[in-house]
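Here we start with a single chain on its own, the form predicted alone, put down as C-alpha cells.
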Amino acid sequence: MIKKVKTVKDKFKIYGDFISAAPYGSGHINDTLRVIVNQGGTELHYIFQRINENIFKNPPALMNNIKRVTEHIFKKIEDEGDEEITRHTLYVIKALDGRSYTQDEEGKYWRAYIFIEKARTYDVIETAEQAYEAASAFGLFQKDLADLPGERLHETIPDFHNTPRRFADLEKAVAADTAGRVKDAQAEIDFVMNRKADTSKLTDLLAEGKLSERITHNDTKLNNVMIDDETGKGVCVIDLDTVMPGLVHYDFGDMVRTSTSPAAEDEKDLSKVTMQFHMFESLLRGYLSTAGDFLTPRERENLPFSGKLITLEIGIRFLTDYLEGDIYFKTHREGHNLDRCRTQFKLVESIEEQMDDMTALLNSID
C-alpha cells in the first residue's frame, strides 16, 4: 500500500519529495493514509484515500458531489474573509489531468485532501461541549449548502435513510426466515411492528410537500467533525461520501442516536442504555445555533422525533441482518446483531419516555 501511495502521489498536483505514508483515522470503509511530502525543506501533510467501490459504486459521481460541495463552501468562507479556509472545509487536490480523483494501475480510485493541522476527531463523545460543537458544525454545513446551485446531487447510496423500505426489508426477512432465527427475535420483531406508523412519518410529509429535500451529510457521528486542539471548537465537517439529497432530520436524528447514550452500540447490559437529556439539549442548542436560520417550522417541530426514527431505523437494519444470517454487518460474536438491535430499541424507548420534555425544550428555544 505504501509503495502504491508513492506512485499515486505523482498523479496529483502535489509537488515535493515523498517522505512517508501511514494509516490514519478510524474509518472502516475507505483506505485512509496521511502522506508527508518534503517541499523545499518544509514538511507538508496530505490525506490520501482509496475509495471503496464495493460501497460506492460510482466514484466519479461521488467525487463530483464532493467537488461541488467543497467548492461552494470554500467560496462562502472566502467571501467572509476567513484566512484559514482550508481548515474549515475539506480541500480537494486536483489530479494532473484536472480531475478531482485519479486511478492507480489497477484502476482503483484515489483522492487527496489538504491535511487539517492542529485538530482531531474523537471516536467517543466526552463532554456536552463536544456535542454542542459537533451539532453546530453539522448545522452550519447544512446551512451553507441550502443554496447550492445546479442539478440534484448524485445519491451515492440510494435509499440510505428510507425507513419505510428498511421496514419492508424486515417484513421480507421475517417471512423468509432463511436462518431460522425468527423464533429467537419475536419480541424485537413485535417492537418494530408496533411502531410501523412511525417509519413513514417523515417520508409521507416529504411526499405531501410539507418537508423540503435538503443536502445532508447522512453520517453525523462525532468523529466526522474535526475539533480544534486549542479552542475545542468544531473546525471542519469531514467524510463527505454520503453527502446527498435527504432530510435535515436524518442528520440531527443520527446525532441523537450516536451522541446521547453512554453505552456502546452493542452493549448487552441494557440498563446502561439511556438518552441523556443534557446531551440532547447540547445537540439541539448547537444545531439550532447555526441551522435555525433556514429551517421551516415543520422541519423544526420534527427534530425531537427524528432521534427516535433514526435509532429505530438502525435497529431495524441490525435486526434484519440478524434474521438473514449476518450477511451485511461484521459480527464478532454469536447474536451480535441481535444485541445491537436491542441496544437501539432500548434507546428508542428512552427517547419515547422523554419526548414531551424534548418538545418542551425545543419550544423554549428562540
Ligand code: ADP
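Only the largest set of C-alpha atoms that superpose within 1.5 Å between the two forms is called the rigid core. Numbering follows the first chain given and starts at 1. Just so you know, these numbers come straight off a predicted model, no measurement behind them. Compared with the form predicted together with the named molecule:
Relative to the superposed rigid core, the position of the CA of R50 differs between the two forms by less than 2 Å. Positional change of D269 between the two forms reaches 2 Å or more at the C-alpha, relative to the superposed core.
In a rigid-core overlay of the protein, R285 has its C-alpha displaced by under 2 Å between the two forms.
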The other form holds:
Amino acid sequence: MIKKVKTVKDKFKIYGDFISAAPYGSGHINDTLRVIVNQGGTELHYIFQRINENIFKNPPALMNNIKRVTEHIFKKIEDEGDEEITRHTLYVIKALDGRSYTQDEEGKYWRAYIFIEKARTYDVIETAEQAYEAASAFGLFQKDLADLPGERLHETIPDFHNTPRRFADLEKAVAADTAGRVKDAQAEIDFVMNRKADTSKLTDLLAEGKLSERITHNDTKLNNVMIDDETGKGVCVIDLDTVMPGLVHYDFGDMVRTSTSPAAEDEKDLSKVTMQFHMFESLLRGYLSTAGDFLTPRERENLPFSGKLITLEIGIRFLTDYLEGDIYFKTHREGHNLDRCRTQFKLVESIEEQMDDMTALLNSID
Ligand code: ADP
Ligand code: GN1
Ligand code: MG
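Next, report the structure of the form predicted together with the named molecule; the form predicted alone has already been given.
Below is the whole assembly, all chains and molecules, this chain first.
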C-alpha cells in the first residue's frame, strides 16, 4: 500500500520527495492516509484518499461535486479577505493532467488535499463549545452553498437519506437473513418496527412541498469538522463525498446524533449513552447562529425531531449491515455493527424522553 501511495503521489502536482505515508483518522468509508514529503528540507503534509468504489459508483462525478463546492467556498472567503483560505475549505490538489483526482495502476481513484494543520477532529464530544462550533460551521457550510451556480449536484449515493427506503432495506435483510444473524438481533429489529411511522415524516413533508431541498452535507458527524487546536474554533468542514441535494434536517440531526452523547458510537456500556441537553442547546444555538436566517418556520420546527430520525436511520443502517454480514461499514471486531446499532437505539430513547424539552427550548429562541 505504502509503495502504491508513493507512485500515486508522483501523479499529483506535489513538489518534493516522498518521505512516508500512514493511515489516518477513523472514517468508516474511505482509505485515508497522511503523506509527508520533503521540500527543500521542509516537511509538507497531505491527506490522500482512495475513494471507496463499492459505495461511490461514479468517482469522477463525485469529484466534480467536490471541485464545484470547494471552489465556490474558496471564492467567497477569498472575497472576504480571508488569510487562511486553505484552512477554511478543503483544497483539492490537481493531478499532473489537470484533473481533480488520479488513478493507480489498478484503476482505483485517488484524491489529495492540503493537510489542515493545527486542528483536529473529535470522535466523541468533549465540551459544549465544540458542539457550538461544529454546528455553526455546518450551518455556514449550508449557507455558503445556497447560491451555488450550475446544474443540480450529482447524487453520489441515491436515496442516501431516504429513511423509509432504509426501513424497507432492513425488512429485506431480515427476510433474507443471509448471515444467519436475525436470531441475535430480534430486540433491535422490533425496536425499528415499532417506529415505522417516524421514518416517513420528513420525506412526506418534502413530497407535499412543505419542506424544500437544499444543498446539504449529509454526513455531519462530529469527526467531519476540524476544530482549531489553539482557539477551539470550527476551522473546516471536511468529508465532502455526500454533499448533494437534501434536507437540512439530516445535517442538523446527525450533529445531535454525534455531538450530544458522551459515549463513543460503538460503546458497549449502554448506560453511558445519553442525549445531554446542554450539548443539544449548544448545537442548536451554534446552528441557528449561521443557518437561522435562511431556515423556514417549518424547517425550524422539525429540528428537534431530526435528531431522533437520523439516529434511528443510522441505527437501521448499522443493523442492516450486521444482518447482511458487514459489507458496508468498516468493522474492527465481531458484532461491531450490532454494538453501533445498540448505541443508536439507546440514544433514540434518550431523545424521545427529552423531545418536549427540546421543542420548548427551540420555541424560546428568537
Ligand atoms: P471518511 O469518509 O472515511 O470518514 P474523511 O474524509 O472523514 O474520511 O477523513 C478521515 C479523517 O481524516 C478525518 O476524520 C480527519 O481526521 C482526517 N482528515 C481528512 N481530511 C483532512 C485534511 N484535509 N486535513 C487534516 N485532516 C484531515
Ligand atoms: C459513515 O464516512 P464517515 O465515516 O464519516 C457514513 C455515514 C454514517 C457514519 C456513521 C458515505 O461516515 O453515513 O452516518 O459512517 N458515510 C457514508 O458513523 O455512508
Ligand atoms: Mg469522515
